[in-house]
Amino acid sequence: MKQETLARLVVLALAGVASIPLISGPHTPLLHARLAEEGGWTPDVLHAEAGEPFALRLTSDDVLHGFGVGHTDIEPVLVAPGTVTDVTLTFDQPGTYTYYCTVWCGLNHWRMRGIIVVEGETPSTAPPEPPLYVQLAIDIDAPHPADVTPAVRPDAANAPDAAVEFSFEQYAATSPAQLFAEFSRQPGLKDLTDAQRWNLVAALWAGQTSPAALVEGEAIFRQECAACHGQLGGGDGLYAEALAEAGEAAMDELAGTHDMMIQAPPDWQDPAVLLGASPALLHGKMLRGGMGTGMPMWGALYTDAQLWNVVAYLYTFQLNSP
């Protein structure tokens, strides 16, 4: 009798287990994070289905990392060594998404990237237009120093009252120095002092952004850019010297053009450097990356609007905004 009762209990228990609902949707094995020099993410290609929960388990094999997914509103999570972090993602649209480390973990932190291929029915859309820097035929790898720079820092709050139409298209394609030079030739503006014309340039630049956009641009800059470019854009970030040393070491071993070697970041505290660059040039540099110079490609992680906000924030290193 006891054996029969025990058998019935086992059967009932198994039936109960079978009736427990399982989490639907694809899942992955444990996703390991390592320093980029040690391999980065493993595996670095994941697959999911649009609209289905996608369960991930994350762990670090060395130091503290972070996990974020570009072009989504998914909140980043920390990935600590010796622990497992569970996260479930849901992608509304099919496509290829880049996941990346969100915690600066070393010189090659930005190389810690992988992709999530999200399958699903793709709606028919028009082919994307080329990036703006391509449309404008801007060589984003060439230096674009300003021919003229202000004697004092331009201030939008002190701009003269002048009726000047200035569209986003003009803003994107024109450097501050080019616009200053144009003002010196325009009737009604050429009689202004140099300081007044520069202040007018600062006001028109400020008119292309907003306080909220500048806050977002600054937040992205501090998270992604300051470690190399410096908190104030002086090219003196924590990893700037190491970048230059890495470039020199690479040139000792590899043949190639010096212009494409890993480089220290530019000094945006130098007005000739920043005021000679158009917004489309800076946007393109972030969108595409520096082609071997050490500048990462941020277009896979941030939207166009976010990158334009970073561009607007960069100009605050030289132009005072209200």
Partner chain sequence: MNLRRKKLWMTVTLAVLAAAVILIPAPALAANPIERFVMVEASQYAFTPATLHANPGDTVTIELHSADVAHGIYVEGYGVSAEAQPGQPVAFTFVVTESGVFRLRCSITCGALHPFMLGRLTVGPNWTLARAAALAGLAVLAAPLAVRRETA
The other form holds:
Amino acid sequence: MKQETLARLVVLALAGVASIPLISGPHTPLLHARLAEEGGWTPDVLHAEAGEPFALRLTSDDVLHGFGVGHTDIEPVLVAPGTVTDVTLTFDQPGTYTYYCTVWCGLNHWRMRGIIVVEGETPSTAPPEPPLYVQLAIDIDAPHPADVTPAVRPDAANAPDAAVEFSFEQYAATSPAQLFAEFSRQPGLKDLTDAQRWNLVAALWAGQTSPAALVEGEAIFRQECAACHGQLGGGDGLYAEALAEAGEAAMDELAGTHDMMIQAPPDWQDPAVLLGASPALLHGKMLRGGMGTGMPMWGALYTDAQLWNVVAYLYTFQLNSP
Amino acid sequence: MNLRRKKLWMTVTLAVLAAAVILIPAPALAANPIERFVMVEASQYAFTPATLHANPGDTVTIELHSADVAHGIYVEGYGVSAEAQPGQPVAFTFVVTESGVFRLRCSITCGALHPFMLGRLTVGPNWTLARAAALAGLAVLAAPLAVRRETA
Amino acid sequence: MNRVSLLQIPWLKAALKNRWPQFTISALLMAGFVFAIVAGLVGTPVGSRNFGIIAVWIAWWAILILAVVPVTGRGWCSVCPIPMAGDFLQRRSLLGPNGGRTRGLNLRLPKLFRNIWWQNAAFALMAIFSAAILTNPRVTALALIIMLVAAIGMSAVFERRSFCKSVCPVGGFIGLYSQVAPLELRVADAAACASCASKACYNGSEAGYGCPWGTFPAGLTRNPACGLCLECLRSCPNDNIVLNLRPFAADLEKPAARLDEAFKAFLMLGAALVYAAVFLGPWGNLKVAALAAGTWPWLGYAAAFLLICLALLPGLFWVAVRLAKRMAPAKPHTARRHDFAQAAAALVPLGLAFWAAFSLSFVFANGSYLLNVLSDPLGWGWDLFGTAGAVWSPLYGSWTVAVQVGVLALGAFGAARVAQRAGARGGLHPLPVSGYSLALTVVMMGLLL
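Now show me the form predicted together with its partner chain; what you just gave was the form predicted alone.
Following is the full complex, with the preceding chain placed first.
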């Protein structure tokens, strides 16, 4: 009977040890990443203190995801399925930050977002200015076709020498096609050929950016935009078709205007589409998002300066910079 | 005695045939090495095309496109791999040397059936299946030799 | 009779007669079983990083099908932790007979259950959900829980290990393939058993409880009926139990000719073929269909699976057997059904080879996940042995293909050999069954290579 008692103790002890995780749980709660369809980030609201190190343990429950925090210089990390990635963040400024998935994980990848509320003494700052498209009263949802388009691709390198004053405000508010039209009426410029005037437009556009800025804009475009908009902006990215299908499916069930339904992105390889858009309009679209068209809101993730670089990069689909 | 002898001869014959099936090299191809470019689309849980073909000496470039979530491609036997996110294709190049059949495997956990996301790279004429089938045939022919006659 | 009893080795006999070695292994496996359930329930839902999936479907499965079954037959059943709780419920004892008292209703298993059709059904049920069971830790945990609860429940109602004998989906195929193993538990001298008054091996005694599998060892002719629990070794008053080394597939020389076992063989054969196509094939849609339990594509997959296993393969085999009968020189009067069931014995070595070859394909390719889950069994960021971050690296190469071809050729050889022997006995020409086996082997090779 003594042996039997020992055997029972062995069985109870082994079963008990094996069951410990049922009651213990992981040491530190994990931040779970899942496909947006499966719930996205859990939890999706986090709280941190400004100036204090904020440790996070990230794991994915399905496929490869990534973790990045908008408006910070925190290096994004990969979040691999079934493993734990440790990161420690420090926020200097209090405020509400958006964290997001940095690996394309499907049509609804961009819905994988959460917020980190960073508490702390709020330094007295001026209220933020309204974005430029609001100040300029641009209706960014209205169609904006170019009235005129170049016969050949404009090239900044072949622009004629002409002393033209061109400020950032002018740049932001004017579409290339509008500027071309203005030039056609301006005394000193109306004698140029169409091609020369278009080259001048391209040169002025190039003057508003820099090679380094274009490199950053291209990097962001490839990372965030190409999956829908296409590598060359043709509106034929990997998910373009699925977006259109999702839109059609939604319209069968919902009443709404067709302009604002989920749709395939515009074709920027078509000069009439891209050259009719002013930088402030494109900037506004990115900042605010498409309000139902499937275009995500990027304002929470990228700074104004980063978005202006993307805008400058977009025009390289139609305008050659030197 | 006679029966035993016959059995012995048959065993030897089958053994020689089996050795031949295993050892005789495949006829060499006279093809000159070329450069091959293949676009492979990866989606849950398959590669398209699923079978790639090349000849020994060829330089193969695989451009991997992921169509839904992040996938990778790992070429068994060569140990080369690449990983691509949707919308961001990645290309890599390697020279195939050994002939045979090599598995392509997804190298990023891409969902429940990720461990079973497979393709194939066949290098040179694929004689593996024919040899294997011939061996199985010989094995079946050998079976009667391994049965002791109960009345003998 | 070219048998050697391993019990001639004194230390081995002592180790097997003592209850502690067997109990210790079983208790450790019980801990692993419980932990697999726990990990499946609360660990990461990512299968390849969850102890439940990797321990069960990579480690256990590889050892079972590549080593334990081909070498020891029902060796797994000998230490399986699943009946432990039910046994305790019946005997109130983990070691030994506890005075022979039994609790629970202790009913005799109804005749309806005294066959392996239930095991076939349980296996088929698990098989059509296999893609989910194999990859989803929660589903694996659920399957293990269901097996445990069913085993305990049946122990409470029926006598002995009724779950193991007639329901357990794993026990069914282990039993089928144990006929190939070169190991058997038998009696040394059947006459001694006939004159034995106590029949302690069956009825139980102070020295040991009665056979949990309800088998009288003197009547043992085939391995499936014996769970290798070794209790008769302890209870036999005449020291008449032997554990023999024997030629491979010895049980198949005189096949049982049971239709339930024949269909077990077809289920296993069909499952190996379908799994090879689903898991190792290039068809993504097929994989998705197999995984998406409850959807229309999955229903199609399940229907196709069952049709292949229960209609197509047996149907073609029926034709082959009819042909074999026609071609045979002497035609004894036997029922067609009997011919069919008897000839199906050839599919036992064939199916085992299919499963071994199929398992070789995925076990080694995914073996490195073992390192990850040993250090971080729940995907919670632990690193017990410093291997949590091990990079996936498939242990797979041309040697795997060579071994697979060898195993499949050996399976075809074994099938043809059984067809020769059983055919000579039952008046069936061996050629059609051998041809059937060869054809399926080539199909399997096409799927695996």
